[in-house]
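Single chain ahead, by itself, as structure tokens, in the form predicted on its own.
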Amino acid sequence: MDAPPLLTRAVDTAMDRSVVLGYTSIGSGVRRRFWPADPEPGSLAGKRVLVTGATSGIGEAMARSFLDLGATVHLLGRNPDKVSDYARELRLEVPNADIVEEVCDISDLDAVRDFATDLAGRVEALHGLVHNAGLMPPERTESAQGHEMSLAAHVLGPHLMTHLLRERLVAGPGSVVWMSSGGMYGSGLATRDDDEIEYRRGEYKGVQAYARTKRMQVVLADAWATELAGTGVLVESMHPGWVRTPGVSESLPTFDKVVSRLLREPEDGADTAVWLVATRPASGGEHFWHDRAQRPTTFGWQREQDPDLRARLLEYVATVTATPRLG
């Protein structure tokens, strides 16, 4: 028999706030008991999702997960030899694959705008678009415009993609996901001057880099929420929890040696952004979610966003990318 929906809410609001138990495989264990119903087989059959970071992954199990509802993806990736190479695998093991390759660097604000561009011009409507690619660079480095890289890659490039597939997303209607962090609890916006924001001051420390633009990501998606709203599209940023990728592995080698065993699986990491794209569920508040339910922003000891800060990002963003300001 079903737990009463008070006692899930009780168990999934205690996992949530204990963090080891609500990001590990334990939480999405749990809460597969009680969280919504999967996305109905063939439920993307006719769509397209475009999603970056694609061969790396997060990416890939969800490039799979997509495929597996019949969505036509677009596979993107900065290394045309991996794009190549994993639409190759996904073609052998998903019969009627419908595949398209794609390369972009999403950090390169002038390929992000060349690479929309000809989308746009090939596509007629955007069902999903899933701003995945993600690094965390160990020293400070810059792009090719010149600015601190995960800021570029998290922040920059993904809200230009955005504005300039904006008419194929609403053709859609579709829906845009940040695959943001749970790290992002840990940091705040910062943005008081563009140094600031580029990183430019003090000891330069790769992970509350990727903390911070972590944090950006879901202002912006909260942002692109309000502007979309009454167009069809839905706009939501989410966690995975913690996941056992390269990546990890990588930027964080004594976190993952401690927590390995209680990891998630990639196809975990990515299932809430699947079950977004693929059930569309109605949003709110600041649409920041995880393990297919919206959580806050902020803990309880937490102060709410400093709008001042908030707004200044967005003043940021819009003036770098040429772009609209959003809010």
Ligand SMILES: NC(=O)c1ccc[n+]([C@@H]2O[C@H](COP(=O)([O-])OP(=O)(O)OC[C@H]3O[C@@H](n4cnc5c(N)ncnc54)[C@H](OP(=O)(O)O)[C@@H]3O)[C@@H](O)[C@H]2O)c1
Second form
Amino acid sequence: MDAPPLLTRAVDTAMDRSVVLGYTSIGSGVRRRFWPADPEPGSLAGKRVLVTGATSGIGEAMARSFLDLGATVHLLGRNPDKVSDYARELRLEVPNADIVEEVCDISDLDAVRDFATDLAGRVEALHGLVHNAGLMPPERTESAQGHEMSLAAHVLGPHLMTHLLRERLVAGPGSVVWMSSGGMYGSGLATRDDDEIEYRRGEYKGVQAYARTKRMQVVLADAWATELAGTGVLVESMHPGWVRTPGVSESLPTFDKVVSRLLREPEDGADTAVWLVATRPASGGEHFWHDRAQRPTTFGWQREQDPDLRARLLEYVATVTATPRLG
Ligand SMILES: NC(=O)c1ccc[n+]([C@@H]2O[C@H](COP(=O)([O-])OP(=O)(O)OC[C@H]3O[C@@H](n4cnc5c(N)ncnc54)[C@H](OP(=O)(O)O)[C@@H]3O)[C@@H](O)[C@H]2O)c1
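And the form predicted together with the named molecule, for comparison with the form predicted on its own?
All chains and molecules follow, beginning with the one already shown.
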């Protein structure tokens, strides 16, 4: 039997604030007893969803879940062999799987422009776009256009792609989901000037650059939600908890070892993105989700997020991607 809503809310919040209980498999294991209903079987039949970073971990699991719900899935990766290998595997596993293989390096703005323009010419409507591709560079590297790599892959590329696919998303109408991270709670925006945004000053720390750009994703999702309000397009951000993936074992081997037994499986990390696209729940505030519930975007000292830093980020993103500035 379901527990009373007040109690479930209290349990849910307590797990969230404890971090370990909420982010691990304990969190998804407990919450699935009382979280909102699963999408109806076949609820995405006739719908089209694009998943970036679909060749590993959470993205792989997400693509599979979208297929299981009947969607046509555009499987996007940067490595053509990985894309075709995984597409082949899925076609064997899922009867009548409708998969479109897509190759694009999301950190390369020219490649994103070419890809999105081409896709917009091939499809009439897009019902889901999940900005899932992610990485944690150990040292400062730059994208094809000279932007710091995590900024380019997490922020600039996805922003440009959203802009270029805007009309197709409105035609859906679609849902856009930015796969952020709980790690973003540990970072402010740090966008005082261009050098700070691009991590050109001081010692480069990959974990910090990752967390900062994951914070930027939450701000961007919120700005896009405002921009597209009234069009039918829903824009959300989320974090998946701590998930057993190649990304975690390669980038955070010690963390991976310490919490190994508690890590979630990739399907659990993908769950909220699939649920958001398939059920399109109404959201308010800053549109940030975890385990099928909206979550705060700031705690304690971060509560007063500086509006000037937010404005500077939006200005910078607009300038370097040559797109209109979001409000
Ligand atoms: N796992 C966790 O505990 C966790 C926690 C918080 C947030 N997240 C977020 O969840 C998302 C998926 O993470 P994961 O753990 O599944 O990582 P993963 O196993 O490393 O998978 C990342 C995916 O992104 C792709 N990718 C990376 N850079 C790309 C680029 N420039 N262009 C196109 N694709 C690119 C990778 O392609 P290749 O296969 O070619 O490398 C791979 O398919 C990321 O955004 C991550 O930040 C994960």
